[in-house]
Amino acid sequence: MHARRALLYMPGDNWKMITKSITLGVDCVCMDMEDGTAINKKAEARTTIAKALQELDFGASEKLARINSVGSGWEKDDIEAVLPHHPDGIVIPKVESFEQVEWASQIIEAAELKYGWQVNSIRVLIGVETAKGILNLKEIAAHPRLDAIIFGGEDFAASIGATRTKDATELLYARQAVVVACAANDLQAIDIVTIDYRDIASLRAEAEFGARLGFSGKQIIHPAQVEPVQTAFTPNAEAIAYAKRIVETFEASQKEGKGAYSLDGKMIDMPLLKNAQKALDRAKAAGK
């Protein structure tokens, strides 16, 4: 499973923004044909998504898709026009029940057997913005293909008709949803946008509120929100450092058949240990 602490947004008609993004050393690069493109350029989105992911060497960036959703009217031809140039993953919006990851895991498949690929080796990635995505988040998030969710504040204020607030309290309910849900299901949980893209104080304070939550990631707009979020994303070498100490020492107090113990004047028991054991495989996945 990649790491995925920065997703990046381009939209897929716009060849020289998706060759600029491979420069960025984002995690990664999600060429949009839905939201991000106009409707009366889908086609040309599609043509030029197929174009990249045939030409270009995204490097280290995951190369996603993202389709119309699953009832739109786009989808059949947005996924069928990526498909055959191997997308390490694709991207379903707006999913309300486990039926609409459940088709395009079929089809995914019937490309999979087709041209030899490894089955499971397309994954897929889906966007919950609804209220009725967040209640049927238990069915939706067991889908075997399934690697991460990513939640859309914006669409999920407009879905329930709460005002969106710069400290997003309206949304912290679904947030945390997404997040068990992921955690539930081995998942990656990928949080909201940070809408003005300037305000890098404003995306620093989310991204960070965001990883305190248990987010893995979070959707981004603009080159300049990559640094911010991956740091965010990513344990520092203090909290790196602390986490190896628990583990160590987890393990010497085991064998003198201790439980619980101190450490630094806290008490460390298992629930601390798999929290250190997570920081130091976050930390790994970043190339730490």
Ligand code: COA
Contents of the next structure:
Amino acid sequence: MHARRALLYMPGDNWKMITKSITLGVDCVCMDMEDGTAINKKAEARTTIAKALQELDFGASEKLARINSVGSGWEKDDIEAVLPHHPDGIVIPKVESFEQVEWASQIIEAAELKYGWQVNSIRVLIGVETAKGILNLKEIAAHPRLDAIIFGGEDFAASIGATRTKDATELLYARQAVVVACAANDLQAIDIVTIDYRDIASLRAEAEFGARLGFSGKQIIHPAQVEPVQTAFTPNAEAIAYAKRIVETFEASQKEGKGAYSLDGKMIDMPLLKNAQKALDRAKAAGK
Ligand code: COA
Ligand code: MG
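Cool, the form predicted alone is there; where's the form predicted together with the named molecule?
Now the complete complex, all chains and molecules, led by this one.
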């Protein structure tokens, strides 16, 4: 799966930001037709994104287009405007049911067949960011077309009537619900946006906390957020070295007939091996 440590949004009608985004070395560029785009700019966003998909070289960045939510009335025009130009993936926001993912999947598969592209070559990422979406995660996350679930903190706070705070305790239950649903279905989990984009220290702390919770990446809204977030979701040299030592010593200890053993005064057994292997997988996905 494509590494998605940072997923950068920009309004789909903003050509300048789209052209800037492809110079940033960001894992994912997400051209938005939903809430980042004004209601009177939806049509312009569709044509601008179509043009970008045709004319720009995104390099190693994944090119994503976010449509409006299923039921908004805009979703069909949005998806039809971008699909003929083969984005790498479609992002569906505010998903509340399995059927909403299925709606998009069928349209995408029809396009893949029509244009002779490989089926599943266009990936699907969804936003789960409402009370109903969190309650229905079990069914939604099992949709076979999915790659990732994105948790929208601001939308979720609005949905449940919570007040957003800096430490985001009001979001913890839902963030963990998303991480669990993703882990159970082998999906990537993508964490909240830090909207205070000038405060890089807070961004780093929030990204590191998200990584500790089990998220694989984070949504971002500004170029200054790329490096801190991609760093936070890449295991550092020390973590990689420690994970490698666990893998090596684990094997030796199994040969000696010991399931559990001691390394630097800490008990190591199977769950720690699994976590070490996950860290090495993440490092590999990030090109380390
Ligand atoms: N993607 C690409 N480029 C961006 C960008 C983004 N999300 N946000 C800012 N830039 C560019 C600016 O165009 C500017 O480019 P320049 O130096 O070539 O002129 C540079 O980065 C610095 O931007 P800055 O002046 O600090 O920010 P701003 O005041 O222009 O914009 C926001 C601030 C928040 C309005 C803007 O970052 C934004 O629109 N972000 C995306 C919002 C969004 O999509 N929300 C929906 C999803 S949550
Ligand atoms: Mg949202």
